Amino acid sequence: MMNYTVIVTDVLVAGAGLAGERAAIEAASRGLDVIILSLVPPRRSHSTAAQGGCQASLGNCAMGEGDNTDIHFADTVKGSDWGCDQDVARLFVETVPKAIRQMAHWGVPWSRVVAGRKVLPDGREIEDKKEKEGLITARDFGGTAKWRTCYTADGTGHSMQYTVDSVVIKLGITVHDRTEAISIIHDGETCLGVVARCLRTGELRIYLARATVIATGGYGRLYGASTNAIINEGTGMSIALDTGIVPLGNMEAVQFHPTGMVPVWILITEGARGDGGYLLDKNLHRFMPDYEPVKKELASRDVVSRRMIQHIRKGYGVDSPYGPHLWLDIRHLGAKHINTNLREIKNICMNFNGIDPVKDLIPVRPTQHYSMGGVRTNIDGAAYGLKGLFAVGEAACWDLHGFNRLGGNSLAETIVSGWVVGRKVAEYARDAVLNYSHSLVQGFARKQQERINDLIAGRLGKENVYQIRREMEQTLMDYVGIFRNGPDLQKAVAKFQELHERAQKIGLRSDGKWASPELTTSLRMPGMVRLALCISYGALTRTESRGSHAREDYPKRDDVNWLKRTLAYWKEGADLPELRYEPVKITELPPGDRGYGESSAASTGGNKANGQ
């Protein structure tokens, strides 16, 4: 029998994107000896592609002024329809104006207020006031009552991230980068570290610490079309599901952006459009004044990503060879203010399309974007089901951001959310007793060296892992998109039970050795359908449309029998999970209207657009 090398810590955080990191300097701050796990070195984290910025209430800029926590708090749980945690949302909007000035001291250059008259691309004239001038400013984005979006140009989680990570270098933060937590190891009560699986190798290690942190970030490479990194496969929320113990949360609450750049799928940031950029059809209408003329391209994501797939069924749609797309314009913002506070974006248009935005449309389609759901946790970032484990980030389902996220408040929960939970987690670390049985701990790594070597020998069968990929992302494309209804979703929730069944029987093509990213794949891909089933079940099953998740057979929120949420547990040898429901914590704000969107979420047509 093989032994495992054993690396024990303090506090074990899987991930190092800004979440990750922020939440393991806390720790470390407070004298605990921290280790942090992650895919890829932690600046290429996903972390870093953050466009658009943070909201925080600062009121520095014209259009801020007036601005409080109380506002926030109100576009934040309008947001999220009701579905947020308020008490979350309420520590969350109290705590980042703070996160904001300390990323400041940190290093982070803020965009800054620069005093005088400006016209707004709509004809609207502002002036910023002298004594504002120097201070953090911001930019509109969509759902806000105020422009509050804290910005560094279009490159706002680059800087942040290198800042943090900086910051982590100083203290002398351990970074493990290439490796993998594989399973999660726990006793049936409290979590013991996890299993690692080194990228470089194929080499497993057991790390032990008494408070071990899921910040893997969200499950976008499900889908087929997302402006997610390709590292962002669910890793962290799928190993949590194994443990048949602990939940995920909301996973039916998908996000699209509604710019995701045709074909490539990258993001351009709403920052484009809070900046004053336009959408416009196939015969260069802006179509969005139409449908919301208030808030126009910026209500919230979920409702013009929504509106746009409505105008692309109504015949608008530009038609190309990979389906219809609109176009995005921000040419009359001029090559002054692209070339400065949008230059990422146009460096992304001139690299990955060819096209010069100050004078070319942009092509762009809604896009799988963020996951709402992720391992259900409570207010001190504390899993459900095991003592001793913790979630930050869009690994978590915190909950701040409900059924639909504002752009600008996940960035932003990424430092707030290391902040307040890595808090938790060291007094939690600081008090426990790592108590563990040698045979119980190396029984978890011999269960994936077992897996690990029948792949390897072909034991398991001869499907092939980039087939049964390909079948899941086409079928969350095709019926678990923007639009969903009963039907469609009952076809996915069949297809991915097949694909479950058979991503138990995959066979290798290569030999699996050293670094080898089909055996990567292999082992991560049952894992993956198992979120698949989570967000599509989970999907089926609510009867109701509310921020996001959008049911054409059922167009109406219904908040008598649907403000819950979806907890998803995983039992051994299922092939659906087993479902149940909370209250939504409602302290403050009842629901009610949320000031755009329509109440009915219904439309036209097939169900086959679904922003692909």
Contents of the next structure:
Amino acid sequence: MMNYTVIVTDVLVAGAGLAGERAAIEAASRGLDVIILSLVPPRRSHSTAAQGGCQASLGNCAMGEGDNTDIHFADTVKGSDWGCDQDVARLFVETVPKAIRQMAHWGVPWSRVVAGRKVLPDGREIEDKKEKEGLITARDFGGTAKWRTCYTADGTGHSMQYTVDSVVIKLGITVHDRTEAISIIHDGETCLGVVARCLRTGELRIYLARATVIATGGYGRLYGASTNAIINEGTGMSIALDTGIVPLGNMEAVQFHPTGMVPVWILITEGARGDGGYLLDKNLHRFMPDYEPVKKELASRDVVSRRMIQHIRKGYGVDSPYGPHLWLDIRHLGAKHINTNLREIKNICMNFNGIDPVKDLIPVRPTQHYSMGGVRTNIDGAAYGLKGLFAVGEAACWDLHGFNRLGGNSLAETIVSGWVVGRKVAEYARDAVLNYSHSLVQGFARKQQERINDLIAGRLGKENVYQIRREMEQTLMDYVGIFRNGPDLQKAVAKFQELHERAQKIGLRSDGKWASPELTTSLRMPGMVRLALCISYGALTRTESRGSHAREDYPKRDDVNWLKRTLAYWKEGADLPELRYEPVKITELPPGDRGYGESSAASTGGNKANGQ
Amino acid sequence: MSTKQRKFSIFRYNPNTPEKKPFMQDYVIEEVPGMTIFTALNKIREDLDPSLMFDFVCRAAICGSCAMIINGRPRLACKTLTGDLKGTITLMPLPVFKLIGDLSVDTGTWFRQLQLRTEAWIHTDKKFDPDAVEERMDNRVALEIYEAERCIECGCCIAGCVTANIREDFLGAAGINRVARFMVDPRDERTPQQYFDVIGSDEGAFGCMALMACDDNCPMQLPLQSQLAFVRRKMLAFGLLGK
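Alt. form predicted together with the partner chain, vs. the form predicted alone above:
Below is the entire complex, every chain and molecule, led by the chain shown above.
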């Protein structure tokens, strides 16, 4: 029987986006050998697409004056609708200013404070002070009490990823790009590494490590309309779930970004509204102040997305062949501002819609954007269930975001968790011993080879992988979207159970040899459906509304019964996840009113009770 | 909505099976309004030929993955509308880069080598102090750095460059622009000599024959011509005046 190539290292990181690379840097600079696996070259990672910015309470700009870590903490906890771990949130807000400055030290060209008087689009006059000139500035983002979102013109994620990758290259860290981790190797107690498939040749390889870090990003592409890059299929979450002993946390918490551009669903950054953009309806009426008189367009993302759908349901949407949408209006910000600080928006509008936002309105609708859920870890980033397995960034449920992430907190999380968890990974790996049985390790690879052989031979069936995929995408869109209810979620769960069975019976139409793209998708498909089941079954079971999880049949947050985190396990051979729950850590800020959204007394205009 | 049939002629070759020679394969699909090469290629793969290899990641012209030769010109496939192209749409992989299969090429390895050769990171003796306030920088300088930093390493400038097509070791416009990015950054403490060592040669700033296809082909509209002039001026000043 043939043996698979074995590559041994101290630390293995699956995923070369910001979180993965930052963790790798931390481990490598503490003397450990690190290998990063990535589906794509690191600089193609989805982190580069984050245009808007990165929250840190530096308090340098005029509208950020008086900001501090306590205010950032309170915004984050309220944003999460009290679903986040408050120890993690505290650690995060205290670390992020240092992490931002470290990025500046490494080369990120953060936009800086320019002293002088300015008039905001709404007429307010502000003055940036001379003594702050040249320090890192910030823009406004949703759900924040201060202007706190640091940025580099229109390409924050891009310049952060390029800078962090420059440090990876400088340190000589090994990157195996076009390589996909398709199975976690473990002995029931300890993670030993992964089985990976080379996306150049199709070859299977075994990577063994004392510590393995999942940093594969989110699962946005399970949804038919997502702002995410097409590689975001939750591969790392899926292989963690497949162990049967590592749970995924809060998978029902799915963020919809208010402004995906119709019909290509490319993100129009929150910076557009942060810098003063308006949302308009079919009568060109600016409707958000009617619902949210205080925060207007800059309530948290879950709230703005719901208000938009409510408004469309009332008949104020603009009809289009792709369904009704609303308008984003940034014309009043002026050509100069749009062509520098929002240039990426202009390019996207011109390239993909042939419209110029300097003079045209942008068609938008809330679009799947971010996965708050993921591989459940403790505050050190260590995954539940297996020693030696860690997770960071969007792939993880650390849990900084609870049921709704604030804009600008995801880039910030990548560099903070990469730093903090990378250190813990290094400490763990330094002392750990890699103890494994040859046959156990080879067996994991052989099992994957059998799956491949079955798919190529069509031994288990002739299902078309792309058909299954389309049905999965549509079902999530139709029944597990912004507003949810019991009967719809029931339908979704039943459909995914059917698709899960069919996904075991995929047969390839191509020969499946080498780096066959059909084989790549077919290997991922059953895992993607299992993630869809974790999302929909978790949502069906959670009979309350919290953050992004909005149940029409249970419209109130229920702290008595549901102030807890969902943990989804998948036992081998099961057709549904097993759900368990754990308490949410509340240390400083007890559950209360968010100050915006449906529970806020001040906002009755669009209250769900009388709005729908 | 009116629809029409569009013909695609696509380069096929798998370097793992050299006995099967490269060939052009034709596919016909219905053109829908707003169709891009991204949507078209996925439709071809899903409905007609699941073996077809190509690369997309962000599909929003941000990540640089999907450059290919479209009707003779290097372009990003994701933002190329089929409606803007006439007749049969011919797709070829980028030259210069190693072919992975069909339209997929290995730009990642090439660009990592470029970063290593130009030492494309901040060179400084300063230690990071996590408790100190950041060093100040004029916002104009930050924007100037960012302008060069905007390169997405798609490879269009390299694929369309005569020098890069005949000299394997030529750093090309992307390499020259990358060095220019660090030259304008006050945090990088490299001396003119150190820059000269990485870029002051025929593989670097002096290998360019100034045909400037790079400048025309850049999907990010980077000012590659003026970046070249800037780096050459710096190198000449060092070569002639020693500073």
